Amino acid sequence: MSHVATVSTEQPSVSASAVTLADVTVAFRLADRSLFTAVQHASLDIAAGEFVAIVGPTGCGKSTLLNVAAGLIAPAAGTVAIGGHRLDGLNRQAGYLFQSDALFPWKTALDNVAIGLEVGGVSSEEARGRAAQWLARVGLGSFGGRYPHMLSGGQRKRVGLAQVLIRDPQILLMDEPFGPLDAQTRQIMGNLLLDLWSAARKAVIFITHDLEEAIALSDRVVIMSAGPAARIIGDWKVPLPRPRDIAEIKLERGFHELHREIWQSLKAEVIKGYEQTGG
């Protein structure tokens, strides 16, 4: 599908949501010409500065919805609005952090962070200066001269965060960004993300399979059914206080009560998705 237009440059109203998916259906044409419906009638509204996690079984369309919000996939039906304006192309207000590293192996950490500004017309000197500041903010101030293969998985994720945030996007789209990391590193990265988010309060859509991670990080947890034709089947507010430390918040009684409540709705869909994919 080709995209030509982008988000309108008209200033949105103060009350406009950061992201609005209205009755979105996503379908793909298969090799045999049949139509596969991945997501059906999904509606989701995310306020400016709100952290929303989307959880669901494998293959339920979580990443598909994220790609719709990014403008990478056009819905077959329904509409997408960014800041109150219909999205008809790439979402230029969003930064996207993928599960796999998106770093150039031949560039240093500093150059990987700076490149996002350089392609936007910022001088190399200014871009590298700002990149150094962002590396310091993610705890890698002395690692700017290292190449990706010289960094641990957690360090590469920190570079990836700086690479996205240096462009100051209003929306962060995160597709299981900490999935490949071990449990301890995921916790460290989660706390770093919360610190950075608290400082700037971007709207966040965070995709994860981990219900505990979703509750610990977010303001709301959205649950999707198993596919095909996956639907949004639940939307829970997380009433836990901020600021949060992930290890400590998981000890709270309210955390466990909410986890139990959400899992009652999610469990059957996870089993269904497991059976459909053969594990």
Second form
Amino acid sequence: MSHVATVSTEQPSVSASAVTLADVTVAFRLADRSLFTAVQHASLDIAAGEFVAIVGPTGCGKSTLLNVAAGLIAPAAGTVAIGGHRLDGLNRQAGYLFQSDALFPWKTALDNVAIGLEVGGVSSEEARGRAAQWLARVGLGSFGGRYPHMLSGGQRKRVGLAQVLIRDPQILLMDEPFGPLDAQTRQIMGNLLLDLWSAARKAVIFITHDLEEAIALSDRVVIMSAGPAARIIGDWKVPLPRPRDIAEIKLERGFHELHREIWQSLKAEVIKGYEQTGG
Amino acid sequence: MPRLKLTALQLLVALVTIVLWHLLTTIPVGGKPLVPPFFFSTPGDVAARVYKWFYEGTIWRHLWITLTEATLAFIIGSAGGVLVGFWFARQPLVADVFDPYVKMANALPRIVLAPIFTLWFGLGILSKVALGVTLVFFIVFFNVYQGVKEVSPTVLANARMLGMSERQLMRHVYWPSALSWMFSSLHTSVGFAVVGAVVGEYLGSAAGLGYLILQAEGTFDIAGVFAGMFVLAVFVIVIDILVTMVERRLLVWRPLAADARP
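Okay, that's the form predicted alone, but what's the structure of the form predicted in complex with the partner chain?
Starting with the chain above, the whole complex follows.
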């Protein structure tokens, strides 16, 4: 593969690929032994420090693709490369923020964050100290002693974010992380995410079914077709300036134009997706 | 309902029961009481007996024996249940192989084992401990097995993505989950430990609350039987309160059941 050496001086980090999915196909064996193809021939290249949102209709296999990048699922065909090296097993360079609750319910918020370091061999004392700093960064400085069930949905997401980011992963995989939250909280969490991301740029794959959220957050929006055998059907650059405010950027003209353009291609797939799932 | 009102109502139930019992067994209607005190004793006699036991101090030895038996049965049964539950949950092949035998053993009424245990372990506390262990073991075993099996797949995937090794998964995920299931059955397993001890004593022993009740029965000493039952009931309630306190401490991280329901 020849690499064209026209790297922009404004974004020096966009030179090496953080995640490369090459012609990935994912299939599952169903209970009746038939083969179900979730994703077909998906190729995607994400640069280091790049924020990419994957948008698609419900049940199109977006999360499947993310799990492939995480190494939780092995593709049936095609290859996954992380930082140029072929991925075999779990992706150790990635942090994963799950859609549903993934915190350890028997640990306090502080311990939940600290565990991210402790598993790597950091002493408990140091881990807890740094966890306290991270909790403060996500705005939960005084909630360290609370157990997950004592926190609101948004607060739990904040803890989850700190738990993942404290390990300083080079790749951040997010599976509709703000899906269960109300609109207001989603906006606040989106801004928090952008703040943290701009402080230490990581390659981000952000799965969502909300096109507005995708455009507001990301550098690039990738559209997937309705499943089964979902494919990548579109790839748009988001030329909006940073730093952004989620609420304000939605009022800009550039945002609207891009939204309309992407929506035109997504619309047909959304309808198809609903017809197939009977939703 | 306010705590005070609830307590008052609870006491009222006890009071009504005792007064009715007293009236029916002591007030003669047409020559003799409606309920023969020979078969039902009277509250006064029972209270006098309980007082005598504690005043003379004879009861303490029996209480201590029963408590020791129940405690040992609980500790051994729980430890066994945790170990085997963990082992089975992590080794599906072992679980599958032993599945029919576990079901058979659990379906067996434990009381038929009592004579065997007496033969094996004698009339002392060991045979009672063994009976209690067979009861406690299965409760803890099934709960721990379930607890390890039913760890949320998301939490597990998260733990893996955080880089946990198999040992760390054990310590930070499976173990707490299994323990929480075990503690949720704490009331049942502690209760069964006491049941095992008392039933064992009842079937053959030289001391303990079960022995005390059996002795009284053998001499048609109904006041003694009721007094023994009363002491046993209070004993169980005290233990239950202690268990609740332990549970509150250990399971602070769990939402109260009331929180889960809208």
